[in-house]
Structures are given as structure tokens and as C-alpha cells.
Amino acid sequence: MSDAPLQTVTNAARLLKAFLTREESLGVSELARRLGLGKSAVHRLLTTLAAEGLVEQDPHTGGYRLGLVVFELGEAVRVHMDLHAAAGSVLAHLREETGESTQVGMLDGHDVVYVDRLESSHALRLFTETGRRVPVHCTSSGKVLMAFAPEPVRERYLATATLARHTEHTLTDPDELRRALATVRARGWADAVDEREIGVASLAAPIRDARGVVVAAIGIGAPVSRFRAIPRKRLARTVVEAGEAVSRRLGWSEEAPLLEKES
């Protein structure tokens, strides 16, 4: 592999930490000064990296700052690490009370990654490594994201995703699952038994933050045999306590309007 794309994106990457001085603009002449760059090799590198909103040129000085969509990175690395701190010792005593495994989950495309994941202490457990991708249409969290995602971005889903079939439970017709999300709105939860694998379910409820967005899922994974022997409203009540007991640690309130993520 050429080290050459590498060495244009550790100049991209020094580009943008120029920035750090938060002066109000900069422009070429002066990042390529202190980028020691060739001023060609940074207008190109401007131009690029403002075509995908990471910086953005000032009309008036013709000057460079960082763009909206380094905001949003920013915003998405905070929202992660509240969550982590908030959702810690949630995860803890939603495992001691159900004796199952639990975990967070955020919404990433058509999959669903874990963020967070404790494990039971069964010597039958599931083991799903934190920062796996799952499916959303054959997981309880992927549902819960999914139903509560903006309805634009439901429907774009619902149109282009591949809905696989991993067993014979899983949902694969759209128009099934429309309706099984609209269940889950309705509820306040999701669960999955035997969707994407045999023997294996699951339950969850949402996480919201300060403005009422769902942000993320909380959820137990059991054997079947196992929540199948958890009376299924009990269970939905517990993990729902504790998608709202993290969601008050991000700043939710129950007398917060509930929103739907911008699209």
C-alpha cells in the first residue's frame, strides 16, 4: 500500500488541528506557513475538506474556519461520553436485577453498535463484544431506534434496507416491520425471541437526552429458556425504568416534549 493517500490524510489531520488557535479564520498563505505545505497542496486539501463541511470559507476575509459537520463529530464524541458515564452503573443494577446480560446501543445506518455491554453471570450466557454490529430489524435495540428515529429516516430504511432473513422469525417484509415499529412507538419498547438467532432474545426501551431524542437503547440478552421464564410485562417495566433512569442523568425530564432526532 502507497504511504501517499496516508501522508494526505495526516496533513488533512494537521490541517484541522490548526484550527485548535481558535482564531476566527485562517487563511492558505498562513496554514501553509505553518503546516510547512506547499500553498497548492493546501488549497487543495481546503477544498476538499470543504466539500464534506469540515471547514468552510468566509465570504468576506476569503479566510478558512472549521465547518458544522466537525461540530456534529463533536457533538456525537460528548453525547458518547455522557452516555458512558451515565449509563454505568444503570447497565450494573439492570444485570443484578435481571441476572442477564445488558447493554447500550446507538443507531449507526442500518446497524446498530454496542457501546456498552456487561455480562450475565450464567455460565450459559451470550457473549456480543462491545462495538459489534447488529441488524436493526432483528434486534430489540435496532427496533427501538428505529421506531423512534424520525419518520424520514424510518421510511428511507424501510425502502432501501436489506431485511435478511436469519431465521424463520424474522421480520423481512416492510410493511411488517412499519407495523411492528409502530407497535414499539406505541409501547415504549421492543423485544425480539429467536429473530436473528435461535435461542436467543432480547428487550429494550429507549434513552433519551436533555431534549427528549432517543439517542440510544438499553436492553437485556437471555437464552430463550431463560426470558421466556421473566413474566414479559415485568421485564418491560424494569428495562424501561432504566432507559428513563439513564435518560434523567442525561438531563430528561418526564415533563420534557418528546422530539424525534433532526433527519
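Follow the form predicted alone with the form predicted together with the DNA, if you could.
Partners and other molecules have been left off, which leaves just the chain.
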């Protein structure tokens, strides 16, 4: 958290994350500039990481890019998301039923990471990709995840997060957001219309693991135009049911809350 010793490792981690910008490949000098480190330090980091296969050097340009081992590690993470197995067919069913793009997201810090998705078959579709990171406060998935997060987590988020304004509809006041989250918690689903990007709407519901803890959110995203055409209540019901279907596959049963743990 606050303390992160091993600055070399921290630098290595930051170096890797620099590649999240999805640029094809990055050079030593460029990286040194972005990280605020000396060229030699960056070069040493890169050769070390290259020896381990985490990055590789483009033999033509001399630049560096992420290595296949990183891909491999990423896939290893995916495997542990029983989520992936549990959500697969439900996502397909949800897309079929609504005709829109569907996603599964998990909370990581102040962001939502999409871990799975299926795209709408409409020509005008919401484009998402797995591994993409989006803010909590202006997405339906984010609101669901934060609404059902443990209170300390939620309060710390509200206290520390910068609620960046993306559009005129973005909730940027912590108190306002707190109230919105309470509503979400009460009714069991969240929506977000024009809050992150004008013209984009989404609706999401929670996914619970066997202990009943909300570990992910499932939702759909669509152009506002089509979104408006569907009765909100009905759509919410569909999405909530999808969330419950996934939860059930993860071992959650609504009747028998079994096991200790709050509630």
C-alpha cells in the first residue's frame, strides 16, 4: 500500500505497465522519459526482463515490447476466474436476448476491468475489449461493484477517488454518488446513461460467489437510442436474472445463505 520497498521491482512493474498504452513497441529512451529514470537503469531492467521472457526486443527497430510469457501469465489468471467458465454461456444468452454487447467486469482499485465480453451483432455497437480498464463512477458495472463492496472499501473510495467529469451527466460529487450507490444496492442493479460518453448507455447487475460476496458484475452496453426503446424495468430484470444465473453456477444460493459472514 503506502510502503513499497524494493524500488527496483517497483520500477520493473511500472515499466511493464507502461506497455498498457498499447503502443506497438517502446524504446529505451522513451521509457526512461516516461518513468523518470535513467536510460541505463531502464536498459538494465529491460534486458533482465527480456532474459525472463517478460519483454522481448524487436530485432528490426531495437524497441521493446511485452513478451509471450506475459500473455501466458494473463491466461493463467483467466483460468482462475471460474467466472470465465460460469459466465460464458450466460453472456451468450444475454446477448441473444437483448441483442446488445455484454460484458463481465471485476473491481480493481478505483477501476473496473472487463474480464469477458461478447459483442452486439448490430452494426452500431458498443466496442469493448477484455483487459480494458474503465472508471467506477460513470459506468453501470462500476456502480454495481462499488455499491456492493464492503463499506470500508466504498467509503475509502468515495473519500479518495477523483470523480473525473467525462460528460455533463457524470456524477462528480461524492455524496451524490453515495446516494446513487445506496439506490443501486437497494434495487439490485445499476444503469449509466450518457455518464461516461454521450450516446452510450449501460445496465449491470451483481454476480456473487459461493459465499455471497459480489465478485463481479454482468451488464450490457448499447447506444442510447436503442437503449431507450426497451422498457427499463424489463431490461433490468433480464440482466439481474443473468447475474443470478452466473451466481448460481458459482455456488451461490439465495435461499440458503449458509456460512458465517455478514448479511
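Fair warning: this is a prediction, and the values are worked out from it, not measured in the lab. Numbering follows the first chain given and starts at 1. Definition used throughout: the rigid core is the maximal C-alpha set that superposes within 1.5 Å between two forms.
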(message) Tell me whether Val55 is among the residues that move between these two forms (Cα shift of 2 angstroms or more, core superposed).
(response) yes
(message) Tell me whether Glu23 is among the residues that move between these two forms (Cα shift of 2 angstroms or more, core superposed).
(response) yes
